[in-house]
Every structure is written in C-alpha cells, then in structure tokens.
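In the form predicted on its own, a lone chain appears below as structure tokens.
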Amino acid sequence: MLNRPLSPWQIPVLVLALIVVLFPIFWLVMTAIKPPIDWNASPAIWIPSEPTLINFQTLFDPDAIRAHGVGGVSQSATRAVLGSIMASLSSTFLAVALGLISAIGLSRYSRTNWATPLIILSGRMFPPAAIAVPFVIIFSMTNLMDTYPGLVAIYTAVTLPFSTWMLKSFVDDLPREMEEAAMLDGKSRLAAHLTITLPLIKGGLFSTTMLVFILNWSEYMFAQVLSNTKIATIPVQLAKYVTATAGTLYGVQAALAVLAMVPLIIGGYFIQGHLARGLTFGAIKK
C-alpha cells in the first residue's frame, strides 16, 4: 500500500475520531491522579494542579486515603489483582490449547456436517446472565462455588467456542498438502502439526490468545455471581469501591482501572505485528 498524505477533509475527521477514542482514557488517568477533594469538583477539574499517587497507594494500603478525610476502603486490591492474573492466564492457556486441538480436529479429521462449528460457536450466543444461574447451581453441588478452579473452568468454557472457531479459520487456510508432505517424509501426524501447522498459524494463535485474554481479564458477570469471600478479580473489586459511607471512590476506581489497562497495552504492543497478521490471515484467497 502506498503512503499518501491525508486530504484536507480527512485530517479533522481523524482528529475528531482520536478525541472520541482517547478522551475516556485521558479522563481516567487524570481522575486516578486527582486528590479526593477534586473528584467531584464543580466545575470539573480537567488536569489536577497537584497530582497525587494517593489513589494508587490506597489500592494496596486501604488506610492511606483516610488522611484525606475519606473512608470506606475496607480491603486491599492485592488479592483481586493476583486473582485476575491467575484466573485469566490459566483460563486463556486452557481455552487456546483446547481450542487449537479442536480446531485441527474439525479442520482436518472431522467427518461431521458443516453445522458442527456453528453449534460450537452457539455457546457464545447465550447472554451471560442467562447461563449464570445454572452454573451457580452446578458449582454449588460440586463445591466449586467461590473457588479459583471454578472461575477458571467457567472462563475456559465461555471462551473455548470463540477460540475454536477463530483458530479453525486459520487452519482451514493452510493447504493439507503441506502436512501430508511432512508425513511422507516420515513425520507422524502430531509431529506434522507441531512442525508445520503450528508455526504457520503463529499470527492467528497470537491474536486469538490476546483476544481470549482480554475477554477473561475484563469478565465481570461470572466473577461476581460465582465469588463470595474467597476469590476476587479486578472487575469485581472495581464495583466494591461504591460504598454506603464514602459514596463512589472515583479516584481509587480510576487508579485500579489504569492498572488493569497496563498488561493489555504492553501485550498489545509486543504482539501488534502478529495481531495484525492474525486478523487479516486468509483474507486474500489464491
């Protein structure tokens, strides 16, 4: 594609689009560094004159903000951060690994009709609220309620159809002859997939992993319904910063939201090349 300068009418459109996209992030970051007195200031304070890190400190030391006359933070966010990391990484690994196996099986060895992948994807078509109650009943009977294994299990179950469907499309784009040639050279079916299929869909695998991780990292409904006192995640912890005694702790909420964005931004930066390739892989047919 040739790099051409933007036309005069494209520049203001681009600027407007950037403002719409970046303004919520700007406001979030500014709120995270505002002192409590500026949270509900009228008129609104766009950029704090005295930035502070007290909101970030409060996440891990609930008593830190009491010096500013604000109470109501009852627990540290450390458990929620660690819980999100553990649950998201574990469920993403399981969903992508099982999805890759399923995708290869459906693409290369399935003798079922064309509707099978659609039936698998139908698991993503149900609203979370519609299947939350059945899962609560099942998990209560199996002692998985309010446990991290239960949370990992539900995250994996919810994202596995998406992972399978997306990875299958990448495997479908590879000629079968490449794997068959490897097997003619003496490789087993498993070795052919590991040495031929897997490297060639690396871009799709990276993009699928990132998208599944984002879904797990930001999931709220199941984490809220299936947790009580023993487990916590960042989305659930964000909701806990609305208290009866202190109202909404906007600055503390914003600080935790900023921290939650960090792994997504870092991960997106390092795999952006693979992500772009994965999202366009197979777009052009030869």
Contents of the next structure:
Amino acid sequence: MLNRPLSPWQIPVLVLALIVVLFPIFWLVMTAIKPPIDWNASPAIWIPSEPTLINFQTLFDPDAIRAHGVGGVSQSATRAVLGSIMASLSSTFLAVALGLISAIGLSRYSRTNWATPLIILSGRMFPPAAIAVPFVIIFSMTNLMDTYPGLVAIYTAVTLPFSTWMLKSFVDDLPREMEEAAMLDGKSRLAAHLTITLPLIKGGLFSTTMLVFILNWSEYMFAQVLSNTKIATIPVQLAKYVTATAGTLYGVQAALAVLAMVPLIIGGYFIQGHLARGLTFGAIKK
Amino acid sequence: MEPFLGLTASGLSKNYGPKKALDNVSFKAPKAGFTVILGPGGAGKTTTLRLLAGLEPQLRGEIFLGDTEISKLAPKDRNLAMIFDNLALYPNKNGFQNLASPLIQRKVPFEQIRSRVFEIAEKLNLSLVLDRLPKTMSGGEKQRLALGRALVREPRFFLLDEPLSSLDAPLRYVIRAELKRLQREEGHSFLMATPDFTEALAVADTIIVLNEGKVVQTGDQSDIYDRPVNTHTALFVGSPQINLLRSGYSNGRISLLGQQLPCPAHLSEVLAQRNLAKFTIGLRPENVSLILPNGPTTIDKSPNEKPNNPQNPLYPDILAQGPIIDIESLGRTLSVTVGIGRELVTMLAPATVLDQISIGLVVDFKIKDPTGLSAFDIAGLNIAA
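After the form predicted on its own, can we look at the form predicted in complex with the partner chain?
Following is the full complex, with the preceding chain placed first.
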C-alpha cells in the first residue's frame, strides 16, 4: 500500500469519485425513511422532513402500507430474509470447504500447470444468463426447481471457482516445505495440512468466506430464474416491490435494500485488503 | 564383513514429465559421516534428498537405512530429518515452539520436551530467541533454529538441502564450521546437498558428484580434486578453473603449448597403451608458476596441494611464454591469465607481484609438478581414472 500524502489536485478528484459512489447509497437510505408521498415527489425531496419507519414495518407486515393507497404485496419479507441467510450460509460453507480441498490439491499435488485451473474457470467464462437456461431445464427434470437445495447447489457451483482460486493463491504463498517438515517429524499428509497449512492461511480463509458470502448474498439472476412461489431470497423480494401488480413501493424496496446492505458493509470492511485478490482470482497480491 | 549401517540409495530414478530428473542414482552415505552431494543447479540434488525423505515417489530404485528398506514407508516412519533450503520455519510459532514441534508431534511428555529444547538451545546458542518469532530473528539465528529443529529429535540421518545458501559469506563460514564440529562431536550422520565445491571440500568425508541426474564420481576430497573423473568435474571443482589444454602423444612424449615434453610417469603407461593422437591435459592454476625476470614466483601452499616432487630434470625451466591477458585479485593471491597462441593458461601468483606485472606484459611460466597433470580423452573422460 502506498502511504504518502495526497497531492492538492488529487483531493477534488477523490471527492468527486466519492460523491458518485456514495450518492446512490445516500438516496437509498433517504428513500427508506420517506413517507409514501415523498417517494417520487417532484421536485425531488432530498431529506425527508418527516422521517418514518413505515417502510421497514411494511417489510414484515405487508398490510401496513395499504392505507396509503400506493399498492401492496401479499408476502412478508421474512421468508426472503430467512431464505437468503440459509442459502448464502450453506452455499458459502460448501464452496469454501470444497474450495479449500481443491486449492490444496491444485497447489500441492497437481502436475498440470494450466489445464485444470482453466477448466475450473471455464464455468465463469460465460455470462450467467447463458448458463441459466440450461439449469432451468436440468432443475425441472431433477425436481430441484423452486427448492433451496437447488439454489444452494447452483450458488456453490458458481462461487467454487472464486474460492478455489483465492484460497489457492494463499496456499501457494506458503512454502510446501513447512508441511513436509511436519511430515518428516511424524505427521501424515492430512494431519500436516490440518495443523500446519490451515492455521497459516486462516486470514485468507476468512477473507474468502466473506467474499463468497457477499457474492451469494447479492445474487439475483439465478434466484429469480430458478425460484417460483416456494422459495425467495432478498434480491428476488426486492424486485417484487415494483411490479404491475404490486405498484411502485419505492420506499419499501429501499428499506429492504438498506437491511440487505448491512452484512455486506460489515463483511466488506473486514476483507477490504484482500478484495482485489479475490476479484482477480488471486492474480493480484497485497 | 561388517553390516553397512548408513543410508544406501540403489538405482533411484525419477522423471518430471518427459524430463529425466534422476537416472539410476546409487550411492552409500556412511553412518556418523559427513557425505556431500555436490552438483550444479538442476543436477538433481534436491530431488535426491526429497526421494530419500519420501516426499516424492521414485520411479525406480530402493532406499535402505542400515539393512531396512525404507523406500515404501511414509515420510514420518523413515526416521529422517530434513533441513530445507528455505528453512521452512513455522512463522506463527516462536523459537521454543519451532524447536518443540517435532517432539510435540511425536507426543513426547512436556517435561521431556522442555529439557530437550533447552539443551538444544544451549548447544546452538539459541536461548535468547526462544520466545521470539522467526521474522524477528537474524539469518544466522534462523539457520541455527532450523538446525535445532532437526537435531531435537535425534533421527538416524539428517538430510540438508543447501542449508547455507541463504546466508552471506562470512556467516556461511561460521555455520559451516559449526555444522562440521557438531557432526563430528555428536557422531551425527549428515547428507548435505550443495552447489558450492569449497563447502563440499571443507566439510565432507565423502563427496558424491551429481550432474544431469547421474552420479558422476564418488570419493574423498583428493579423489574429486586431484583425480576428477571427467572434464565436467574438473571444471566444476576448483577456482580459478582448471586449465584444459590441447595435447597429443607420440613416442613417449606429449605435446603441450608447442613444446614436446617427456610424458609424466603416471600417464605414460595408459597413454602408450591407447596411443592417443589427441587428448586434453588438465593443469590446475596452482600448479603453474609465473616466472618474472628476478625468478619464479611461489604462493603459499593450499591445503589441497601436495608437496612438490623433486623437479623432473627433463622438464624445461620455462614451459612457455606469452602476454598477460587478465589479472584478477583473489586477496592474497592473483589469478593471472596468459595467452599462448589460441590457448589461455591461468595461474596463481602472490599478490606481492602485482606492481611488477601488467596487462600485455610478456611473461614466462612453468609447470611446478608434472605428477599433478591429468589427462582427458576427447569425450572428456579421465584416461588415468
């Protein structure tokens, strides 16, 4: 990390960049506390004069908003929040656990230098929309459509390349001789990995877990395409607040988005140092 | 015959893809001895040690410790310790924990671990770094810690993979001497890989020369230095490098630098037998004496130099004459290179003559000891070996 004072001309540029990045978040938070009348008022109301929690209340009590005559949904967001938590946690656990095994395997026991890594990445070389349709067909045939196991399976598959590559870059940073010294001193291969490798990459393991969780938590397309009435996630629920039947529940939508942001902000804060490594599949190191 | 108690490698072969890393490598490393595998980078030294340790499977061959075959055992069951060139200290463990880890892994009771660790730390002068992490230690401390971690367990054999390569020169001499002393005093069995011939000559009882995955020569210092089995070993061992000069044999005389010389006694029989019209003479720089107008120069004898035989009266006082091409200071001696026609001869001279010589000056030189000459055929093999 460069640690030098900013030159005078860098400051206005940074301020401008910050405004561009932070403005949507500011608008979102403000909308979440606006009463329905202010949601799409013209001219725009930047900061509501009478902030309200009705939008948050509506998330879990859908009828609360009906009196304002701006439309409504029948489903509480509870199911979507629980669905997101469950799907994200289980697929994150699976992707990281499988990714760890693959990472150690690729880093320590693979003789191929490019073929296997490339094959692992190939699933991420298409736009997700291109593989969504085949999955709809496969899921229909295997009765995984509109089920959490189906969603967890596809989330695991989609994030596994990330976790494998990110973890591999951490394992690669460790000299293999550390494990080998332990093997000569009386450990089996597995025990050497568990007692030597694992404690030394725990920072990387934590960052990878966070990154994969963030990816799963904010995933929309697969959840939308592969769910119907029985399951929901937060991004899917978000879309339901602005539709032809529900009306334009901007404030409620913003309220759920604000709630959904909380784990992302916390997670992002902890892994900011490793984010570049994760998003480049381990190519960039701190 | 007494049973061999050391480490025996028999016909070890190993491929990396289509590349032969080791090709039928066999040797014996005696118990309580200091054996050195000497070879340039890529010769297969590390691969050999890794195969012995069981960290990689061999394609063919067996490994014996004493008369027990260990080639099929897991690394942990071979009772060997290895010191890696990057030391492989655990960065998250302090000095004490690093030293103790082999014993903890063998489930030794804690009181025994404590006394053993303190004993080793005392011996290796590590007492002050026991509560520090490796990243706060100096190069020498890390080196001794890695050594200590291997010693703490008393394995039957120690494998050392270029253990001194990360140290700067002065420290390398210190630790090298410490290694040798420790090995001798405690009767440890060491097998060390190094690309540095001075290191090998300094510590080894037995030297195994490895090149391109094959054992080229096995022997003690004088076998390797005075009777190199081929020109590769001759060039690899010794600094400045041995002079390789074109020569020929006819009727009991050899030609060298345009002169006809009587054939040295130790070469006469084999040269007469093979009657080689063309071969190569190997002439060590310290076996050439630079002659200045006020007489021949002499240098202090190196430990590897044998006392001069009485001068062969048939040998000319001056072998040849030529201009100085290059002068390089080696501290107390100079490496002086003289050109004779298309050939170059490098010789050692005392540093005190530096102000009497200069590039371009035409000087004389002679061979000090004809018995120190070696001869190689056109394939590069020592014809007397």
